[in-house]
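As structure tokens, one chain now follows by itself in the form predicted alone.
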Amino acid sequence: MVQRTLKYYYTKARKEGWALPQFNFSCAEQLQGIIEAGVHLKAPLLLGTSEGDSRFLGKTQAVALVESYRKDTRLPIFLNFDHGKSFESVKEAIEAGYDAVHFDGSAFLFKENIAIARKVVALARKNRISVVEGEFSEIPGKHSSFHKGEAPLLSKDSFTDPAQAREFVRKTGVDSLAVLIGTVHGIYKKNPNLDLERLQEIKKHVMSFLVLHGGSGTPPRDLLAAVKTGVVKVNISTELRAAFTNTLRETLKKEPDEIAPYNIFVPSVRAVQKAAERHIQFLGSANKI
């Protein structure tokens, strides 16, 4: 099949109401679950990999995995550099052969985020990348956790402002925007509800892509009335996570004897698939190839 771009999936999923998930993976039984999701489910998959699972699996690495997998399953599969803090490990991923950058500049000042921004978009185009995302507005909490007590305290003020996105977008011309309108990393006791409102006065005024962080906790219902909106990808990573870690601390209750990595990690690989199935699903990516 004809090897779709990643901007041709978030345009088709703009039109159609639905969104991408994208699922950060840190090591291959992860991504495995993730492929098993996608090939069942026929969707197109985006993966990505932050800073700290780059460092740990390696950027070559990850594309060398994603590529072996688009060959082997012919799945429209993009890799994204998530929360990328500077343009030298950007550019680092970029080099890589990453199909998709977020540059994430929010503990830059507005102008020093957007000079960077630039110089990220401008690397980009050279090489040949789909997309890149932009951030100024930054997603509190802590990435990838559980939490027994309440989210973070969130301050409207802080919320991405519709006319700092417009000239942001038009200033940078990066291709989607992460905005802050109440998802928080990680999941708590209660995680808090989206500000519906301030989103969609962001999407009058830009006409890049919306996305939304912090996606694992947030109250379905106000997941699906931001991807009915416009939103177009949702990151989805600590449930991944739990779901890998906590059925691996089981099986190793349950077997303590056994060495053996491939029966250990078995049932850990089910049940990332299970939950990145049920994702996909209630986004709606499912037969979207």
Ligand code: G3H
The other form holds:
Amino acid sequence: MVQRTLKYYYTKARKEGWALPQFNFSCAEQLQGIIEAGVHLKAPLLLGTSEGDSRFLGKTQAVALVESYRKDTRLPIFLNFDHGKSFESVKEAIEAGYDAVHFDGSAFLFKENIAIARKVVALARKNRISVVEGEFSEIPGKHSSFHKGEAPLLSKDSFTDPAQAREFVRKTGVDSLAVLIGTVHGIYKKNPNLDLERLQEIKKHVMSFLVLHGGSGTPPRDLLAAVKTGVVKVNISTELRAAFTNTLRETLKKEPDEIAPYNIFVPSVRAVQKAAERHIQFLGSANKI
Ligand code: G3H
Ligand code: ZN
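Moving on from the form predicted alone, kindly provide the form predicted in complex with the ligand as a structure.
Time for the whole complex; same chain goes first.
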């Protein structure tokens, strides 16, 4: 059987009006919950590790774990290196065997970002990477902790400019573009509203796939409206971290004498599975293998 690529699923999603959630993980137990969600709902899975996640887990180890689940479950499972901030870190991910990479050059000047992204695309093409994601408008916020405060202040001036998006995609050759239209990293009291008109404009200007970051805490109806406007992937990290860690805290409180990891982690694995299933259901990737 021909192995379908991530690009195949992006194309299918765009045509049919659904999106793939990208679930980030930093330990084997979080991954277990995500895989169980995919198996249960027969969903193609896109997994991600950020620089922090993969520093803890190891890039080679992340690739090997994902490969082992791919063999066991026979599901289409893809691993994306998320927010690689330098050419070197993205190169390491490509060499370790990731299926897709995201070069986040938003901290660079626009021109420098384009030059590095072009190099990433050239390297990726030689290494059978199906999707290279680019970014030039930084997505604000934090997903390293569970915030209940106010969302970062966003000015519409910082949102992705459609003409710049066209120039970026044309000059770099990236397959997908992370756009800033109002989603932010993390969970807050109230996440900002999405600028769907801006998204519509960007869509008119670029041929590449459009993807959203900061899926956690964004109301499903907002994300779905973005998907109906052409977004094919939504990144989710904070919600899975919160599900895992908050459940672990409760388990340790309830069972102070339990020491076996295979008992302690079970409720956390289930909590991650539940959170992942919720996203798969509303983004519409269930039964799409
Ligand atoms: O790159 C990862 C994400 O954009 C996740 O954002 O933590 O708000 O779900 P989130
Ligand atoms: Zn992100």
